[in-house]
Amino acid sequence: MDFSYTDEQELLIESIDEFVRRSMPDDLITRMYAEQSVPDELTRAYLEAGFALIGLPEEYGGVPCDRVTLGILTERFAHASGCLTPFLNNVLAVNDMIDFGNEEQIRLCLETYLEEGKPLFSLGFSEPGAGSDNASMSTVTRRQADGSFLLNGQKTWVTAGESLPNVLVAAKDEDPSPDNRSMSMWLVPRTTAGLSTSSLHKIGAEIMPFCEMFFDDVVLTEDMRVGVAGEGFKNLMKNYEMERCLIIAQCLGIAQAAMDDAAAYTGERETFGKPIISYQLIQQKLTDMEIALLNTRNLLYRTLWMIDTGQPVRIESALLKRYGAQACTQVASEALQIYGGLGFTTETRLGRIWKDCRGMEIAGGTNEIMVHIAGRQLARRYARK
């Protein structure tokens, strides 16, 4: 086992830290949360620095890397900035199009991304009655006599759905019943007749607002289909494991930022004439927080290493998501507690970090569905031969 960084990874970390110091002062981050958006100039700066290209195939203008390096980029950026940004979501969306789209769709998507640093589309997958249970989605397309399709249904938690020009929609083919696993993906312009949105207001991760989308007899044509007809369910499942790893990498990064603040504060804050770090209860909090961060980090990079080496990670990614999201939320909560009343104000970033971490216990699959995924597989793994 080698836990050291390569020279390239060390350089990447240094570059990230320098970028955040130069381009993301605290007042800008505060403003991004208040305005619920990332300034275009920051997105372009991230692109020009080359970070937006990391993890994309070389033939499409990207900088390919292993999954461990992509995890390092994600964690370190969240750690250095102490906030969540849409940059990870952007790379995942572009990779989805590269994986499933035709050459024309890929070209259009990459033209936008390489120019603006933003994807051409948001992701419309989840529904009010079908979050973790994708098979129960009821949004459906039905073929018409003229060869077109009518799309009807509702999507929710569509990140950037009201700001990006298109949405990549997953919908059942012909039959919306749970037994039908035949679904397809469609790239739908947001201005298409019959498509409407309604804003949803988060309690955390406000930089990345989401919305509901409604489809009322939206007319689709075959050229709007992304990927092979009927294989949308398989496509949905393909990237979940990597997505969960990178969600936890983000969560770990901001939880580490909370640890940085809280640990330093224990040496500065005095009660009864001495620093609070001298109290054993505070020492115990820091100790347990550090263990949680170390365990999450070890699980994260072991899982990414397994992906890089071609090993299945269905169990490991679910265990990581289940443990890591809760552990990071607890770290942020204890950091807030160490600050006391000050932590419960907007004078520190700890409340914001706690809310962002808490949302990660839901995003990408809830804690409960991770138990469902891992538990069944573990029973098979440990069955007596």
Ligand SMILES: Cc1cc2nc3c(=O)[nH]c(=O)nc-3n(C[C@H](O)[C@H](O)[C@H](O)COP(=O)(O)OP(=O)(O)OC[C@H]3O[C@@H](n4cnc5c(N)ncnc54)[C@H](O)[C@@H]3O)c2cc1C
Given for the second form:
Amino acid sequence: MDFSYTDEQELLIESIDEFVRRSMPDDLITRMYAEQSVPDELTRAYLEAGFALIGLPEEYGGVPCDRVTLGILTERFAHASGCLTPFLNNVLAVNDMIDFGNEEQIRLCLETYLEEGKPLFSLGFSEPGAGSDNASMSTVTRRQADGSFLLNGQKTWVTAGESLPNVLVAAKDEDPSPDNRSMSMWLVPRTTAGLSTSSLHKIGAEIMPFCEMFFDDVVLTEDMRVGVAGEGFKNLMKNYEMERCLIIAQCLGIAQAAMDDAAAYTGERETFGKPIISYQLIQQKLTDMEIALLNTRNLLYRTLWMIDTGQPVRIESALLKRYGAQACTQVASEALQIYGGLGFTTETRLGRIWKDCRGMEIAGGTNEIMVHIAGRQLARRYARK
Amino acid sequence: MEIIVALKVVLDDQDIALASDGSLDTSRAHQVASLYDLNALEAAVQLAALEEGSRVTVLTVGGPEIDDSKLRKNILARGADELIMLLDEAARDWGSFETARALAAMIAKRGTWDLVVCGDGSADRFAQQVDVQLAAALDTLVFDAVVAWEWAGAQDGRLSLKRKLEDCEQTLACTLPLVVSVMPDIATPRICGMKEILAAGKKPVSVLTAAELALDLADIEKSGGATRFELIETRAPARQKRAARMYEAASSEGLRVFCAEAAALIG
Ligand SMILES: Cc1cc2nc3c(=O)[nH]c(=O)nc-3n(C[C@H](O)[C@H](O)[C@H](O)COP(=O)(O)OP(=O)(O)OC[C@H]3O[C@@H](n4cnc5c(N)ncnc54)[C@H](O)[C@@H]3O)c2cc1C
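Switch from the form predicted alone to the form predicted together with the named molecule and print that structure.
Then the entire complex follows, led off by the chain already shown.
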């Protein structure tokens, strides 16, 4: 088994470190959290350095690469910067459109992305009454006599919903009842009449604010539909596995940044006349934090390798998401603990990292839903032959 | 335009540890492109972009240990078209004279050229000699301390150079061929993109030995002086204990003492 990076991966890591050193000084990161946004210049610099193109197909101007390398990019970027950024979500959104959109929609989406480094749309899937249980969403479209559709309902926790120009909405076709599985996705401009938003206040990952979205007799036309009519649910589920891997790659990167800080601090901070690293309780913290990081990393890259080699990862991606999000939150929490009172202030980045990781125990499928996905499948996998 | 960049591979100084006896421990140090040479390469690549059909070839000289597949790709991902390496046991400890001779032979073997670009100085020795000696060996002009340049096109055929000298800035225009060494300010090394990194592995690299270049090593080394001296040891200077003295600054008397002693120190 070869765990080493290729030359290309090592050079990519060097490029990321250099990019972060030049373009993301600490005060900029602090400002991004305070202002809850990423400055356009940074998004553009990320695009110009070529990172935004990694993982997109060549025919669309991208630089295709394997999933392991995409994971390395994601982890390292989060590690070097110590923060969660929307860049990963952006490339995932563009890939969604490439998978499901028609030529015109793909062209539009890429035009924006290659020009500005931002995707054309946010994702409006969750509803106040339907998060984990997506299928019971009640947002609905109804066909009108003139061939258009009326969209009614509400979405919530829509990341970047108030800054991106469109939203990709999942809605039931004709009938909102839970047993209607016929669902479609629609690309709706935010300025469409009848669409309104209301900000929500996050406790973490503030760089990427989310909002509520209301649809009140919004008129849609057939050309706004993305993908096959009625198959929206299938589409919705298809790219979750990769998303889960990359969410954990981000958590891992920032948790590693917390480890870097905390481990160094244990040699600097003295209590009772000795550096705190001389106490076994502190040594145990570092040991357990390192184990958590290594386990997460091993699970992450093994799962990505499985995707690269064409193996199904429904179970593995759920195991990774469940384990990794909690492990990284715990690493950040212990790092904060090692800093004592200072850790509980905004003087260090540990509180911020802890909150960012904590959100990832919910986003992209909760810890509990990962059991729901993996548990029964595991029983089947281990059933006596 | 055929542009040659002379790039030195050195040990990464961040990896060099200082042992307690002052000796240098290089066992963990990686081979990297000398820092300022990357600025020279970037400037060369930007210049090449101004004239269609231009090529940038990187030349490097050193012991066989400098050859490393990642280092090759790192150089070629920065816009160079080709890499030529002279790898030879004999070259490991070469100084400026021997290196300049070898580079001149490599350039002659390679064929036509218009411009040789060197960095301001190598990260390890910083002797700032190879540019001058290379120009002598190539029998051409050399300008150092170049901080900017302009190329008006092949028709004009002259490269105008801005040099930063001790107390003035000098601008001049010179026909090619020419050797220049550039200050780091001339260009910031690029951040290699994934596309360039992936393409780097497919670019041509050739490796030569001193014998293949028909270099007369005995003659070069005799003139270069390497046969006349022996390097006994390299050590960091003994650390000076820094004396910290505190002055009472709450009273004007204390301040007066401080000022008087500081003035005496400065002389
Ligand atoms: C940072 C962040 C960003 C987000 N971005 C987006 C976005 O861009 N677009 C979007 O559409 N949504 C987004 N979401 C919403 C996210 O997908 C949902 O919050 C998530 O799916 C959970 O749904 P819920 O909040 O309704 O919780 P619920 O589904 O109501 O769950 C409540 C609790 O019950 C548990 N639970 C639910 N069902 C089961 C079960 N069967 N067995 C055991 N336990 C169960 C859950 O794990 C949870 O603990 C985001 C969320 C966060 C935190």
